[in-house]
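Only one chain comes next, encoded as structure tokens, the form predicted alone.
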Amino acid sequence: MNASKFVKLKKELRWYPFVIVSVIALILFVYIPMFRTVQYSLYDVSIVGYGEKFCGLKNYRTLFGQSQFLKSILNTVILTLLSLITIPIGFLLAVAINSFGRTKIQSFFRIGYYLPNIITGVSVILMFQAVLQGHGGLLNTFLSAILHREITIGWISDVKYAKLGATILWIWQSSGYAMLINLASLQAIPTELYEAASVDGANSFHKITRITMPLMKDCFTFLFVTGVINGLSRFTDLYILGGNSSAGIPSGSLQTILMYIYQYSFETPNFGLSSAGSMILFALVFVFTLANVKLTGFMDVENN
């Protein structure tokens, strides 16, 4: 090996310590737990490292035979679909803010709507527990003032309204992010297209439907895919709204798959069931994401 090749190899080796640290961290904290989860889903495990017995697909059969788990799947899907309301709301906010032009007023509203994303999640949830209370809650007080009659809806205590109350919290906390992404896409559209459309006699509705919406397809796809993934993995807000319980109070109406996994991992440990639940959640996220990508043609757009 000549001197030049040795010097080149020595320079390249300088970067390997940085890469090795990341690889070791991934192996210890991601890949090993992931493979152990797959293993535990096929075992009867009450205490990790003690009395583990291979049981095949028994844990999966047990889960799909439990009405509680099936209900958690349904709750997860419904809450995920409701959380996607943030996409059209974010778009409408972005259109309204964009109409101000690149002014200080636009900056004020842009920061104001995005502020809920900056506030600590737990503090927002605790605040909304007061907003969504059935008696004396700020939302019911506001509705009572408008409708001129007393409104006492239990937004987080009534089974019929609990999902709607949780969605109100999600919309308030997440619409700012959707607005910011939509606004960035709106401002990336060349103004010449709108000017040419105006010359041709197009009104505002035609500009939105013929220019804005088609050119923002990639933005909507991104928000849709990430929104589904985030919706399927909801935990913290629902856990605190339910009184720091993974049972999904009231009456399991807010228990998602992730909360079910938490329940059988920490509250009533059965690591075989919780691991099987984790694998089912992974499969659900994978299928939803793959379906979204296929239906929206997101990968085709990226390849082009």
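Just so it is clear, the model here is predicted, and its values are computed rather than measured. Under this definition, the rigid core comprises the largest set of C-alpha atoms superposing within 1.5 Å between the forms. Residue numbers count along the first chain shown, from 1. Compared with the form predicted together with the partner chain:
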Second form
Amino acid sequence: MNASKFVKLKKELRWYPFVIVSVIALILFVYIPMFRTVQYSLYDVSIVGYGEKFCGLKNYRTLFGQSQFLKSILNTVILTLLSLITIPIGFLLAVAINSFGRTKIQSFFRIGYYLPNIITGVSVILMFQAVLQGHGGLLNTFLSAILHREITIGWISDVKYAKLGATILWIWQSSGYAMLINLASLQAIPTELYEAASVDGANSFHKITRITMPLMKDCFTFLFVTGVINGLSRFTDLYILGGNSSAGIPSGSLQTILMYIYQYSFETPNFGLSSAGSMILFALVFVFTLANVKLTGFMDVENN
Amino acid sequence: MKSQKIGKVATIVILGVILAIVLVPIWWTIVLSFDRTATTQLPEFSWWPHEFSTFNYTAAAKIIDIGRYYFNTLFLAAVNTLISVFFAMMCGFAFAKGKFHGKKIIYILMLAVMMVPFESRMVPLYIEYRDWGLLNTYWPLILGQFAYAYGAFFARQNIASIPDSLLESVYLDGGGVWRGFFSIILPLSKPIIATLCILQFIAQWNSYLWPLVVIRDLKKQVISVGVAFFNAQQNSVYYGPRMAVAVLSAIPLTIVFLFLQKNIVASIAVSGMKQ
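Any chance you could show the form predicted together with the partner chain after that form predicted alone?
The next block holds the full complex; its first chain is the one shown before.
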């Protein structure tokens, strides 16, 4: 090795301490566990360490032959689709709030509408157990008042309405976030574009549909993809609403994929089955994240 | 111009009414928490407690040690935020300004983590900690923080925009990369550090599933799990104390938000944008 090469190597070596801790953490806590998930999903194993046997794709066949798992996928998909309504709500709020310019009124509404999103998640769930209650709940009181007849829908206890109730909670909690992201994106649009359109005689509706919405494509894509990813791994609120049970109370209508995985990991352990479920969750999230990367150019790996 | 003014007033009124509807549940929760009549049945809706009392709070205090949960959660959130953001800055610096073999591979390995949902590797991770005998300690909650992929990505974007000439002047003075990191990069990265700290702290404060899985001893639990456990015990009985606990667990973050709302709102908005 000649001297200049040695100097170069020494120069390179200075950089490894900056990344080494994170790299070790990545290997130990991300990549090894991920490969283990793949492995367990191919093994017949109830609790790891007490005997395991390779069984090929048996766990996957069991999953797709099991109505409970298929139902949990269907529940997750329905809940996720319903939750996406926060995007148009957030957009409309953002357009209205943005119309005030950067004034005190704007920041007042921005804080007000964002507040539900900052409240500790578990508090929101406790709150909505009262709001969505069939007898004396706030939502039914409100509906009774405007419909002039007594409404006693069990928003989280009736199988027919539970998904709607869970979605109302989600909308209440997440619309502020969608508003904030939409607002930031709106404010990045140069005002000259609107001025030019005004000169051409465009009205406000045309300005929104012809200028604003096309320019917000990236923002919508981002909210759509992150919304889908969050929806796919929904767990906490539905678990607590069911009284700390992953069964998806009432009668399994709120059991998501992740609650299924939790049930077969920690309540009635069958690690083989829950790992196969995890792989399916992983595949779904992976597809959507990849779509996000491709569509918005987020995470572009460019050399500098 | 007159129609424009009417439009503006109408927008304020509509937004105001919707906002009021959105915020009523919060007010009602506070009212219930002070209402002695909120027992096993929800009392009729009212804007003020039917029978004002602090009974619900004293009753809740007997069943749930919320002070302890505050402390545990605050401790973990602070430690984890510090660790994750500091190591994210180190990685971001190396990715943005470093020249070394394997840089691109390591960067891609780190970004790829964002495509692997935590939940899909949760079971083997649990088994890993079980085999190391670390269940029911804080290590499983802390060790994973040493690789904060999202933070490293944002840190890299920001550090890349700091001119190389500033670092070169440090090197010319005989300083090394570490001095460059501490005396140039960190001081110039205050905004991104603040943003990452805010995002991490909120995420940590709300973490639920992983603490639920690895911590068995209720005394060591974080606030979300502790409150949910209390809630499950109290399920469908005694609304008053439950609402009192809901109020108490919401207070810290809400106060922080009201004080730092400008920074928090900006941080959340930035997190959704590619830069």
